[in-house]
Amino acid sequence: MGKVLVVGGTHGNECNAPWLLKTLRHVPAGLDTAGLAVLPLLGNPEALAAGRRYLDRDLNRSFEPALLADPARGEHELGLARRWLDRYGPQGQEPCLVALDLHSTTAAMGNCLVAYGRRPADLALAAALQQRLGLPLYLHEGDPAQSGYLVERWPCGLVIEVGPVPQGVIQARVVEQTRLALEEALALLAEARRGGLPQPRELVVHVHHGSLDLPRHGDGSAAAVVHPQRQNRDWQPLRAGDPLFLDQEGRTLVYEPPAELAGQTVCPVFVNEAAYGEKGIAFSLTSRQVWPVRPEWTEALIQLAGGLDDA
């Protein structure tokens, strides 16, 4: 048996989340948790203390085995992670089978939802809250300079961003945006704990196909901005010869596919987020396909949901 763990403040100038889950201590009735056992954990107090995103690398990188497993590694953010897991982990002291992993982005998102990989649970849970909500999901995988996120370390976990907000603020948009799509996931897995899910026969997923720089000069500084026509237009179709980056003498770069995305189209997503520009990440190229909703993606849900905890 185990609960469900909600996790804020993952990246401690995402302050949204945090700000939700300290409200709840004072009003536990606040959200509705659809009569499941649910852990709510502030990510990072000490980084949300300092309003940085992390203080010694980012937490939503270090949750990578080989990272965890080396003893040699302290940094602030792999104690968190190692203590997480040895007492919130499935086979923790106090054990969590689903993570849902809250988050706000600067990017002209909107609301969406990010999974890593395709994990079945994962995806079964996804589209019943696409089907619910209408939000985009965003499936990252395959980037193995961006690894170790904190939900593929438990046995189904999404990540749900709300946007866009500036870092650092709390807008009660952003906080009541956040609690509705918890609420709808919580009473999701309360479904498919009782044994049925409703389920669309589709599922619509932007697959991550890479992500590209801004243009730099040789000492690592920007050469030029995101265009005006390609900022703000996040899932929005980029096609070759598109306007894509505006340089300093105002000359407009066009969009260029790499030989392996030639011919496609592709739709940005993270168009300029803030997080992103230490990472070298102008933004992430994805396609948009769409997939049939498979029996074994919903019974493999149930079967986790049937170990939840009673509230």
Contents of the next structure:
There are 2 protein chains.
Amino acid sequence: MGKVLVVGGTHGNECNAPWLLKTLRHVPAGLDTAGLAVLPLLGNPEALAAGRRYLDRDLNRSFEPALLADPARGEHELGLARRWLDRYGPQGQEPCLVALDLHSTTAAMGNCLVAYGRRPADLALAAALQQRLGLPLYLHEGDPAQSGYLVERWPCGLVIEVGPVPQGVIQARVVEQTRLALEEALALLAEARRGGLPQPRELVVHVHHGSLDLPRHGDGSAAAVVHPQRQNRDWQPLRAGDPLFLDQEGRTLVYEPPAELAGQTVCPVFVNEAAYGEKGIAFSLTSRQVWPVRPEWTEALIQLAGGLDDA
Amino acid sequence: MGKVLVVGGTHGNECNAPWLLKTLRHVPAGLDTAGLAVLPLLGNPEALAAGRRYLDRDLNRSFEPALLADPARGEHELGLARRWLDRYGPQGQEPCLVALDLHSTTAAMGNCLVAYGRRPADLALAAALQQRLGLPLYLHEGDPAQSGYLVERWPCGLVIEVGPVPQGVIQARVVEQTRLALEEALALLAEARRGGLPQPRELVVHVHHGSLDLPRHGDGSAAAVVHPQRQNRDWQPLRAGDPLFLDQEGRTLVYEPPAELAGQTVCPVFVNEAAYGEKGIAFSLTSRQVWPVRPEWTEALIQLAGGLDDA
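Now show me the form predicted in complex with another copy of the chain, since the one above was the form predicted on its own.
Below is the whole assembly, all chains and molecules, this chain first.
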């Protein structure tokens, strides 16, 4: 048996979810948990107080078993990851079975979901949420440069991502979007626990293909910016010849699809996210795919949700 | 005789103006300086590299004569302020007569101007820019908690402010808005130098009246957020009973005008600017006023512009 872990402030300069969690503490009836036992967690209180994404390293790239097992690694965020797993991990002191990690972004992603890998229960929850709220799904997988995400360490988990919103700013609209997706996810988990999860026939998935950096000079400094015709167009198809970047001389650099993406519908996501500059990511490329929803996904989620505690 | 000082990156997490200055260095013909000698300056390169507004203290509150004269004050930004005044101040090694300081904001301020105090030459330049581009003007004055602005130390100077844009993000549209206002300001200074500055009959001024903080708990933590109906409504009139804040219990707190503002048109500015949280400012209140443009303003600017160097 276990609870649903709801994390806000995994990144300390994304302060909308922490505000949502704070209002929930002040008004116990503020969040409709659909009868489930929910454990709200401020992911990185020290980074939140400092107004920074992290102190030593990105907490949402720190849930890497090899890193966590290395006693020589003493970074603040690895300490947090170990503590949260000890306390709230599936074998923790207060075990949680599902992790919902609430993020915000400076990119115009709208209200959306991110899943890591192709775990059946995650896909079932995402498909049900997509049917209810129309949320697009970004499936992140197979990128060795980007790993160690928080929700991967729980048996089921999704990121709820809302944007655009500047870092360090609470906007009531963003808080409400976050609450809407969170409450619907909890309602669906409760339905799964009762054995009756409604599912669409198909799931639209944006599968991670890789990331593009800005063009750079030899010294590493940027030689171009995101093209104004690409800014705020997350999820919208990118076609051969479409503008990508604007260089320092005012020239437009256009998209040339790599051979392996020929014939696929390619959609950029996380366009011009402030925090990804240091990761060398101007945006990520996804391939839009339509998958039939498989019965074994639903079965996996119903089985897991059967172990969720009452509020 | 002197140049026009054009400053970008006074705040290190406002990176649109630094990008504009960078493109200008790469393409000498990229900025139309209207024949004037322009001195581009990266205000706080160390803060820009760190992706922070400042290292020790806000550079744009550091141009305070008493602070600058105190040898015991060794903060990074006071060192910068002293250096820029020694080099480019009106009596500096490479004297500048006008300072244009390029900023961006997370608030929906659009493309606008900020002047400090009621210096005739500033008001003449602002009025001419307002006539050409329709830019609103925020007149900041008489606030002992907010002083020491950069442009105050040059005989004439304005801030060009563009938003909304997240901190740490370059958006090509914001760069172009900044360039547009900057080029028009230089063109008007060149016209003033030729003695023929065109002026409107009236100047619309938003006069600073004070700032409102979020409601807070006894421990200093926020007890409410900016109301969603006030977000992104910079410059728009605020009337008695209009929603201001949304508290933790979901209650709306409304505006009650102070007696001294009764009968005036009150417009909030810098609504929910990320950097002002630490200053205890949720937004500032201005009084919208229409002033006749006075001939002595124009004369002051024409006299000053007569001393501007050729490119």
